[in-house]
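Listed next as structure tokens is one chain, alone, in the form predicted on its own.
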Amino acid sequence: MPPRAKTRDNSRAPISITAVLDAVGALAAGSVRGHLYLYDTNKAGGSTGFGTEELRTRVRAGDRVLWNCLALECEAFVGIAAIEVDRAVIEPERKVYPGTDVAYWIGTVKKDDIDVVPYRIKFLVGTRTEPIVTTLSPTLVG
């Protein structure tokens, strides 16, 4: 009997990266430097780099991957602008939580051979007009 080809399991949960910013810190400094916390839901997947800027989620081709943020205090406002990446890598968009205001990014992991995708998260806070950009790159790593 002929091995059987592998398939995608579609039912899997998507990688969840949760973005935690100190919004007071990030705010007085102007940056998010030192003031973001980056974690994700696939540890036992690979990532690395947990609790820093840095952080280096493993992925592969039909992964979804959300990216979601909350403020460090509770009484500040945080939201993500937009997500720069490589769109041949992975296409994130804007979603909201139906019957909320709750906003959150979502995306489709195109390919498997993607070495190393840095990629640059904006964020809204508190009421700055003009959002605040990562300055070391998170990445998704194959």
Given for the second form:
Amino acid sequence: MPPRAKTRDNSRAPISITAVLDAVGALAAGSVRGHLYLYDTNKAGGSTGFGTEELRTRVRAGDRVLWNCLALECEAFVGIAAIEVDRAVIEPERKVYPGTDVAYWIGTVKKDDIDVVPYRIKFLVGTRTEPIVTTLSPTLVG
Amino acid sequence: MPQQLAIILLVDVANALEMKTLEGNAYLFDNMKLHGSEGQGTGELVTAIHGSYWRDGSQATEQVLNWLPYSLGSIPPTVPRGYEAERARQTDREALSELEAMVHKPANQGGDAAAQLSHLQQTLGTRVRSTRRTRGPATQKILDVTGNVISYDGAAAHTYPPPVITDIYGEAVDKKIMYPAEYGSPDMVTDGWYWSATVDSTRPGTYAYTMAVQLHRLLLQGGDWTWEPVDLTCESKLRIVSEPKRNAFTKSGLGLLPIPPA
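What I would like now is the form predicted together with its partner chain, since the data block earlier showed the form predicted on its own; can you produce it?
Let's see the whole complex now, leading with the same chain.
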């Protein structure tokens, strides 16, 4: 019998994944390669690859996962346009912090036996209209 | 005056509090990768600072550095200044109008008063008590990482206030390579304080410095939530070289004017 998915647990903080993007570097190169640093808050739970594009975030069914991003230049704009991931595992949704237009993406991990699930983040950078997509893949690991 | 340079200190606050150290829980960045800064995104950042000189060899200007401390997995710094205070006021207003609606309802249409009260409690959230000693940067209400107030029993999901740099000292300061100080931004009402330094770029070498960083732990004391300050330190380095400054936009700067060759 497959493990039962836990119900949504709002009393625990979500696992936050923060993308630090060197906006100037990414715009100059037209790529985030070498200009993107990913971190999450689950180091104690076994996440690895901190500070690289290939962050491996350890998750379990029922975990909420939240993505947000920071610009390395504090005056530059960066945002997340989309997160492309297997929707059978997680369906991230765009939300905003109440009373602001600052966005984050959040979803709940649906199942436990996920092994390794790669995903892609599409970034909005500066005034560029076309999003810049991750080249090396960060992953969610079970 | 050259561009001011920024050093971002990103701290995994929850893990740092748990492990009682910033080692492995602090990640540093600067915007000087083009100048040869090393260790971006790790705890081992070496910030490269190019000297800047006039043609006769005399020093042109010093370099200005700014430090920006952020908390990993908290409400991002891109929300407006004083966001916690603003959310506390917003939720107070929401709760007041809910209460007003309850009071003005005719007695026989009251519904389940207990359920209404519990909903009101959710809207109000939980206040953090502040004392002179524990006055943290976010002493308003407990917020979660999505910016919503949380009530007493949900406090485990709270967001951490950003780390606060309380001092910068060590070799680079002792040797008079940099002169750090804390400044207030024009937004004096909220927590608009930041550390900045001028760097003497005439003496090449690698110099270490230490940041004293204050984190805040949410504690339940005598029935009240308080922010307990926790002081930790974190080391970083500056490397001053005598190479000429380059223009970050044109990537040139060896000629008289910072324009690229035709």
